[in-house]
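To begin, one chain is listed below as structure tokens, in the form predicted alone.
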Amino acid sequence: MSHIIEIEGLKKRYGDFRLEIPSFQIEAGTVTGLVGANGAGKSTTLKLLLNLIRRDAGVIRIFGMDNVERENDIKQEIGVVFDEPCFHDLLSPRNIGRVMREWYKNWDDGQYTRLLDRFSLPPNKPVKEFSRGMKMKLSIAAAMCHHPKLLILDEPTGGLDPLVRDEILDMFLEFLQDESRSILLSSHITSDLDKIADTIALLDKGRLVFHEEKDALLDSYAVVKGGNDQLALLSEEKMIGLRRNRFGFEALCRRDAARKYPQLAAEHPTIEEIMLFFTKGKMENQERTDVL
């Protein structure tokens, strides 16, 4: 498969915050879920990809083109949805379609009309009268009607009810039927990523912790549980992250290491658990090490 996105030696600094991504690629035909706590660098990464902010160092190539030198060409092939809809409140979907038609050379009026109808969006109603769910549907419709090869999505389902979220996720899966297309999706709703993501990338404090295939990631780890009196069974080097409470402990371990402790319960982790253990859980593990 070819690379849709390639990052090498990317650096960006804001005051005390540093984003550093040595290497990162997204393949054609895949959905990459970008996860991490608030302030981890997810939105900064997306803005750097879109050249909304300038990188301090490194290389970003999209469709094999430098994202600064060929910005206009690249953006003709990208659909973008931010966590807050950006259309003016006084515009209607019909007005927005007319504006978008002037910008995108491959704008498809028929597809836009079909999506408005599919989402039950009134074409002549001003955006200010739309609910949040309707605004997000409108943003997604507008992002998909110039037949982009890449969707960059920043929390597109945040704050939406489960039925609307499922409807939108199904549309993203339909978009991926063309295997030359890709999606980069930043989301706090890890259940959405369970449904559609092929790979998961975790950012923590501006650092790329891992970027792995989702199924391989979930199969590689186990959440080991036991009473506090059993914690000594686990050596610290076996634990990626640790959480303790008055009833016992939970630790994230490599699955092959967890098999060595049959007296402890071991469960398959979720994406959310892996994320928390690699970030917050790792902090608790360090605190425990300091105490001991």
Contents of the next structure:
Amino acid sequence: MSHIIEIEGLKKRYGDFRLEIPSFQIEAGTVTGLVGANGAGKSTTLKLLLNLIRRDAGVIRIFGMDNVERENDIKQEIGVVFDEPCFHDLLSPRNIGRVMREWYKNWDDGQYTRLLDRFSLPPNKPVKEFSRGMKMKLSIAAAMCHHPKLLILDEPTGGLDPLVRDEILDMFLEFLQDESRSILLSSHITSDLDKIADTIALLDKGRLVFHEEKDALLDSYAVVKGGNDQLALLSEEKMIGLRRNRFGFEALCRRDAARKYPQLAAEHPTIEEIMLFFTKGKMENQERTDVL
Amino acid sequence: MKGLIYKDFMLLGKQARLLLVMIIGLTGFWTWTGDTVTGAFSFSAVIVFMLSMNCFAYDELAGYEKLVASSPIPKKQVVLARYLSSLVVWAGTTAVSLICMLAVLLVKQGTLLTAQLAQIAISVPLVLALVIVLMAVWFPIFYKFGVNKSRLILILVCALGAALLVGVIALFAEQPISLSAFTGWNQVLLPLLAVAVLALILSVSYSLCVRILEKKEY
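What I would like now is the form predicted together with the partner chain, since the data block earlier showed the form predicted alone; can you produce it?
What follows is the entire complex, opening with the chain shown before.
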């Protein structure tokens, strides 16, 4: 498979915050979910890809081209949706279509009309009369009408009700029926990623913790549960993260390690649990070490 | 670029009716009551400046600059589109003013005087020069600081400008500037020099805007 996005030695500093991604690739035909807490560096990474902010060091190649040198060629093939819709309130979807058709060589008026129709967006109503869900649908429709090869989506389903989210996710799945297309999606809503992501990348405090195939990721970890008295059984180095409550503890371990403790209950983790254990759970684990 | 110009017109179009009434009303009033036609044309410079500032403000409010920055439009075209849309707005307001002015003069006098036509022929390029200078000075400031901060700078500049003007008038009240220098070969050379200076100012301003936009982070 060819790489749609390749990152090497990427560095960006914002005051105290430092983003460092030594290596990261996205294959064609895949959906990559970028997860992490607020301020982990998800939006910064997406902005660096789009050259909306300048990198301090490193290389970013999209479709094999440097994202700064060939910025405009690359952007002809990318559809972008930000967490906040960026359209003027006074303009209608029809006006917006008329503007954007001048930006992209492959703009497809028919596709735009079909998507407006599919999302039940009134073409002549000003955007100021739209709900947040309608505005996000409009952003997505506008991002998809030049037949991009890559969609970059920053929290596209944030603040939307489950029905709209589901509709949008279905849209993304249809987009991926052409296997040359890819999606890079940052989201807090890990259930969305459960549904559509092929690979998951976790960012924590500006560091890329892992980037793995979703199924392999879910298969290779287990959440081990037990009473407080059983915590001592668990070897510290086998634990990725630890959470304690008044009934006992939960720990994330590699699945093969979890098998060594048959006396403890082991369950399949969700993406959210993996994310929490890798970030928040790590801190608790550190606290435990300090206490011991 | 065409799309961005089109967008500016669609946004400004929402205020078009009100502006049209203002332009026609004020031009008609000034032409009917005044001795000169310069005032009516100068108003178009103010309108163009205000509308351009509105376009920047609309973009800022919507976060549109981020969307444009993630599109394949080169930064040079983004800036050029803003200058062109402002110039087209100036052309439009001037055309409306001109039609209104000629109509009022015909109604008032029954004919058009050569002196008035000459005044119109001089006023239009002078106001265009004023519009170009305003764009050249303020567009880089709008791009750099955004409209809100620029408004404060504008208030400060207006206050200082007014103080300076009062000072200059007081200083030269007893020694009016002689217009005899603007005769003979100077009548050709000075306009050419003015065009060259305006072109230089505009190109410096344009390059500055492009550089600001290229360095901007979103």
